[in-house]
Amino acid sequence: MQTGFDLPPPGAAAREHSDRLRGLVEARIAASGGFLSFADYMDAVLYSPGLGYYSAGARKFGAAGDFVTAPELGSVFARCLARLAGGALRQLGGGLILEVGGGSGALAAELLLALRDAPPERYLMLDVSGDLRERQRQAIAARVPELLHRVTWLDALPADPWQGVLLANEVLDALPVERFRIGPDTVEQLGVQAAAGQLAWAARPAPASLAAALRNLEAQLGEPFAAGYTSEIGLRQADWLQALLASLARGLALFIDYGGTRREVYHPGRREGTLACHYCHRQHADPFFLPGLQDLTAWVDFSAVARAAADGGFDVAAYATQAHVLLASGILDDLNAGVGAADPARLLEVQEVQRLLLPGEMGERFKVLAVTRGFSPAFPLALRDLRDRL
């Protein structure tokens, strides 16, 4: 496997874990006639029970993991979201918070701490990993033990209607996507084959559902893809999103991720797509490197997310860069209150704010989509709204 990067080798136990998952993938390839769609491959290596990247026990977040999310930088991000969530809960007259994909629990712990004086009725956490659930429990118990009794871990989406706030930070980018390539006369579906003891790319004519989705996408873009253009499309995203939102009877949902509008994601100059692999804080382009030990992601098409939410009965309340949302939620107020403080904690907080806001860091690369049902926020969601670009 050539990655083009000097990636650190795993330990013996980690490699054995990856080999077991590779064996599972190879069995699925054989059962599928020698070809596995990339969406099915991505689902297997990320979510297979006990083996997938997000289902097993290896550390994923923070300095000791493979990547750093905004909540891992410190408490500022969570305090900003707490202001938005707290404002929504007050306006609603109470309610729940549901966090999807809670990671290490850093966001939940700091957000509950910020809302300690007016906490949600319940804080629900939906996560596929038992190991992550335990880490989340420990993080919350360490920061705000008096509110641990309000936290409930879910095995499935809520069945009963509820009101409140839904939070999904860096969740959409890890949903399985199909990968496609435009040929001179046909459209190819890219998938996975087992060849010479290795996993490798394979191609076949796109099935009808994928071809139709791509024709629809080209119609929305107003021009066809050029021959050789390769990218990804989330065919399962709309159903997943609508199932997630179905029980939110009244309230606000925030989706925070890297990505852009449809025209940005499928820009003609982005001929190789947006698929990225993350391993030990290195980004590379080989999705077959150590399956189960690395994260696979693709840019979020927020135009498609907004359309799916609207089709599910939600209003698109805002679409903005992360910087403009955090500025609207008072991120600079905390710093202004600490002007003159020279303690190391304050300096670290300044650095955190810079990473959250600067265009070259997370400020513009990450976007926020806010959708609502039966609720119109009486507080600003963003300094600058980009809904007209969706």
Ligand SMILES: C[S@@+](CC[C@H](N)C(=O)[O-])C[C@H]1O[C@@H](n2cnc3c(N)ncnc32)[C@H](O)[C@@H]1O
Given for the second form:
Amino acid sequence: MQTGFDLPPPGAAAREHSDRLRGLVEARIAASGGFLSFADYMDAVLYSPGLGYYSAGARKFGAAGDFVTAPELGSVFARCLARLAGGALRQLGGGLILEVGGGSGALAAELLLALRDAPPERYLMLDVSGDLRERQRQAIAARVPELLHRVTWLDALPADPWQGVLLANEVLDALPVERFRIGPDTVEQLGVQAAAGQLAWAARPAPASLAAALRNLEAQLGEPFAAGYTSEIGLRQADWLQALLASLARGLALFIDYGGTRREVYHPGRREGTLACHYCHRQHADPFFLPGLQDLTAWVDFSAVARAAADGGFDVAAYATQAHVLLASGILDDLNAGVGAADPARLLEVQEVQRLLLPGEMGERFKVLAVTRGFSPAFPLALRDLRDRL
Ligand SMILES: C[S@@+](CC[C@H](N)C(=O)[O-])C[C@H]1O[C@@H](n2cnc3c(N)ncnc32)[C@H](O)[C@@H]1O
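Having looked at the form predicted on its own, could you now put up the form predicted in complex with this ligand?
Full complex below, order starting with the chain above.
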């Protein structure tokens, strides 16, 4: 993978913004004895109020940003999820939709439009980013103003039990992860140090909680990691998921993200892990390049997500590729609906469907984990189910 040096340079204001965030990170490093864990670094550069990548005003999504997500491609993805969510709400006899990490609001806007004739009682949005909340409001107001009054932005997880559908597209991959390296004798926690005005990798013996989690992971994998193996682990993920799901008394939750089963994420050949940095549609491996101006992500271990949901009292209803879920939701009907029309919008829609479905695009890299509580969907969630691989 390429490193930062050949990436497009930012403008003066963006560089100044990044420098301020680097200063904040350096102060944190100093305050914590010269070493900041990678999870704390990721948290700082993505979510520091007013400065972090998601908290501040960088464009992020779409052609003018750093990466493209499925809802940003057009409206087909949202229409597919609308059919799944609408089917669940009908079967439940009504309820809410809670979207976590709604990004630019593209999914919420198109999904509400698709459900205009039978909308959810309320559409709740929960996002850590104040900047994005405002963008979400504008996107919904522009696309489906008549339903804006049904949308509520939450400051915290819902306190009261609710029924309905929870949606999280590309949120799990944005949660801070620890990075580790297996040494010949010990396990190392990788973190960040400040040296000669630069941020750089640092290593120290893994704290007991990380070492124990890795021993547990090795036991689940059935073999130890080889010396030198480097990867990531989301130690905060299970608590976050269980808190998120706790109030969903009855209904369906869909987690859509890139990643795989534990065996795929921690495949022995993946010796450098899955950490990826996204800047201006380039993927590279330098997390210290322009802090605050690039996204940092790691693959989602869906085996761990499924286990956390099951521990939280949920049934794992499906695990499948994005393509197999979208096919079950009738994506080909979207495509066939416009057959014969020779307008440019139709062409864009065909391209969108291809990107959503093709294995080399989002179709197989992205997976969907569906979990339910007190609810058994009467409609197919996926054409092909891979739960036995989790
Ligand atoms: C990669 S973006 C995905 C955005 C959108 N779902 C999409 O697919 O275009 C991650 C989103 O998750 C939000 N996010 C990250 N951590 C979160 C958390 N702990 N709670 C709620 N939202 C979070 C970010 O602010 C951002 O909106």
